[in-house]
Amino acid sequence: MLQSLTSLYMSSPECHIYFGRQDKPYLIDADKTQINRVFTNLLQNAIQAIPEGQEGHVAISMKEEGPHWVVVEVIDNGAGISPEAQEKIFVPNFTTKSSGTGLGLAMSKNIVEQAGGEIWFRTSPGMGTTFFVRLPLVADQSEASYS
């Protein structure tokens, strides 16, 4: 799923998108449409965080964390999140953009938590931000059909 999502944005000349290939697909017990919304939002935010005139780089990677979790990282080299905004970033209706509703990250947090996971970030103002999404794996990964 993430591979197809990133391919939608790969044609952007001002931002390069990198998808780290995983060794195998990971099966999670979550609504595919809702999880797609989470990663669409994170990817769009990462691209929009790149200041105009700067060559953008966004990387997406997945790694297994123990036998029960997969962690997806969305890394950008954008403006970062200011210290003032960091504590409000998941609050509904909070936005740092001139347009938008400020619901994307609040909605993403709710979706991830409903799936039994968690979302957090690390940021360096002026350097970029990494969002982490940890999701529980289905116990029998032999049935994995998508990631």
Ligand SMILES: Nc1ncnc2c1ncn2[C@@H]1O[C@H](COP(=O)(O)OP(=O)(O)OP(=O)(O)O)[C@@H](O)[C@H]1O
Second form
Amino acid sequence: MLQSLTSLYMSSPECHIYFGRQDKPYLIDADKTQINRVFTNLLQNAIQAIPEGQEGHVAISMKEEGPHWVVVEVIDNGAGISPEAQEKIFVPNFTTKSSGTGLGLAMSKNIVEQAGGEIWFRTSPGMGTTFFVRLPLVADQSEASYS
Ligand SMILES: Nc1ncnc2c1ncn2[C@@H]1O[C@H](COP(=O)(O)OP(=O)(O)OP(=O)(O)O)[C@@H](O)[C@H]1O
Ligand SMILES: [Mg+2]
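Shown: the form predicted alone; wanted: the form predicted in complex with the named molecule:
Shown next: the complete complex, the earlier chain at its head.
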């Protein structure tokens, strides 16, 4: 699913998108359309964070955390988030973009929490930002697939 999202952005020669080691699919109990929205917004934010003229690198990684959780990381080498903005990014309508709604992260937080998960970030102004999404795994993973 994440692969199909990134193909949307492959047309940009200025931005390279990488997948980390992903040995298997994970089954989570969440609405597919909603989860799609979360990662579409995180990827879009990552790409939009790359300053004009800078080569962008965006990486996505998935890791199991114990038997019950999967953590997805969306890592960019963009502008980072200023300390003032850090406190507001999940607040509805907060945006630093001329054409942004500022609803992306507020919505993402709702969706992830609705699915029993958590979303947080680590940022270093001038160096980049990583968003983390932790989601609960379904106990029986035998039906997990890439679709
Ligand atoms: N990866 C990132 N790097 C730097 N700043 C970010 C990143 N992700 C989010 N932000 C900051 O958080 C703000 C809020 O993000 P959010 O996705 O909620 O809204 P938006 O991207 O501005 O608008 P929309 O999602 O409607 O396009 C952004 O305007 C930006 O300032
Ligand atoms: Mg956004």
